[in-house]
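Let's start with one chain on its own, the form predicted alone, as structure tokens.
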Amino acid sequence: MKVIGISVSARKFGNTELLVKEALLGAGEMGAETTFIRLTDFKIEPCEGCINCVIKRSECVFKDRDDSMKIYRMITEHDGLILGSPTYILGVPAILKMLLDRGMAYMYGTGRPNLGKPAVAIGVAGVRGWEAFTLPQMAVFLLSLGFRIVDQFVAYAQGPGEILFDRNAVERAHRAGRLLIENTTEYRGTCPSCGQNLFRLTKDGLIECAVCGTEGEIEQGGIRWVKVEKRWGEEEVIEHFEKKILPSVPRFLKSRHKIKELRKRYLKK
């Protein structure tokens, strides 16, 4: 089994990188062939929103402009992924979101080659309680590509390398790497589908997972789940593509001349 570890941190040998590498050591002990990369060593440019990758079901048409498709191909060449990210202002650094946006090609266009592969998400935060969106944002990246999250957690450290003083965090990362090879899920959050703890109240009085859309009713003593997984499953993604995205193309082509006329008033300086 081949496993790739990706650190989203710009800090070499910082807390995020150290935990990712510890997880890779755990995977290596189980016989995996491991690779490590730093996302900030690559050039990644913003998505231009042209959706050609979606319509043509292909890689990004600007694939030679930067390294984003190269990174996705590297991920696809491996059987499992360990993703580590620091926390910047309650969530992940911008570079991961930029890569995620460029990954629409791998969500809709290329047949989701990573569907069902195991993944681990390791977040790092400096202050407990200031990491609300870190794991959910990492989960969106992994789930959109079709990965199955087998473990996810946040560790806490501030100065570079201080995480090594936290033996529990180091051991947790090591165990996560082993779980990846065993393909066994250890940690689950509140949501029974994606394991996240980020919810919103709906107009019907239900709680809805903000990441995967699973719904539940709050009852005395717990939650009764009434609708599980309606966003990242294979059928759901195909339905979203076929019924929500593709029909917009002929509609736009039919009305673009009218849009061109209507937007003239906005061209003035």
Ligand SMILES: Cc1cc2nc3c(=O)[nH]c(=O)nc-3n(C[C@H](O)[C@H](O)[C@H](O)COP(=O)(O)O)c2cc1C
The other form holds:
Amino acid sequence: MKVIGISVSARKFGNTELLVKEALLGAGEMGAETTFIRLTDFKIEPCEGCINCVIKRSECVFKDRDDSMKIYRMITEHDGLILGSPTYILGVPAILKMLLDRGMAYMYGTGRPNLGKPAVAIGVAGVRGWEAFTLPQMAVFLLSLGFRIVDQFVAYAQGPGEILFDRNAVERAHRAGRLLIENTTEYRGTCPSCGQNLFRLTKDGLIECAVCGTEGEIEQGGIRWVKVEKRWGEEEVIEHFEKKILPSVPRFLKSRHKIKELRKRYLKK
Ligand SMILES: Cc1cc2nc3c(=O)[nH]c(=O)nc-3n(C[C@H](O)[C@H](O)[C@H](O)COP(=O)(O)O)c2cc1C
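Can you switch from the form predicted alone and show the form predicted in complex with the named molecule instead?
Then the entire complex follows, led off by the chain already shown.
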């Protein structure tokens, strides 16, 4: 089994990188062949919103402009992924979101070559309670590509390398790498569908999983799940593509002359 570890941190040998590498050591112990990359060593440009990947069902048409497609191809060549991200302002650094947006090609354009592959998410934060979006955003990255999140956790450290003083975190990372290969987990999440812990209140007074849309009612003593969504499942992604994305293309083409007329008043800078 080939496992790739990706650190989203720009800090060389920072906390994220060290934990991802520790997890890779764990996976290696279980017989995996491992590779490590640092996302910030690559050039990643923002998505231009042309949706050619969706319409033409291809890789991004700007694939030669930067390394995004190269990274996706590297991910696809591996059987498992260990993704590590630091927390920047409550969530992941922008570079991961930029890569994710370019990844529409790997959701709709090229199909989902990573469907069903195992992944581990390791978040790093400086201050407990200041990381609410980190794992959910990492989960969106992984689930949208079709990965199964086998294990996930957040570790806490501030200065680069300080995580090495936290033996529990280092051992947890090591175990996560082993768990990826064993296909078992130590993680217990709240959402019954995607396992994430980030919810919002709907106007009907329900709670809704921010990552997959599963809904529940808060009752005394717990949550009663009333609608379990599988937003990132195989069929659901195809249905979303066919029912919500594809019909927008002829609708837009039909109305584009009218839009051109209406937008005249905004042309001046
Ligand atoms: C720009 C920036 C924003 C940060 N924002 C947060 C934050 O919102 N919450 C938090 O817990 N830590 C925050 N941190 C601290 C980092 O998550 C922490 O230092 C972590 O160990 C960095 O991991 P690294 O060494 O792998 O880069 C921030 C750090 C930076 C540089």
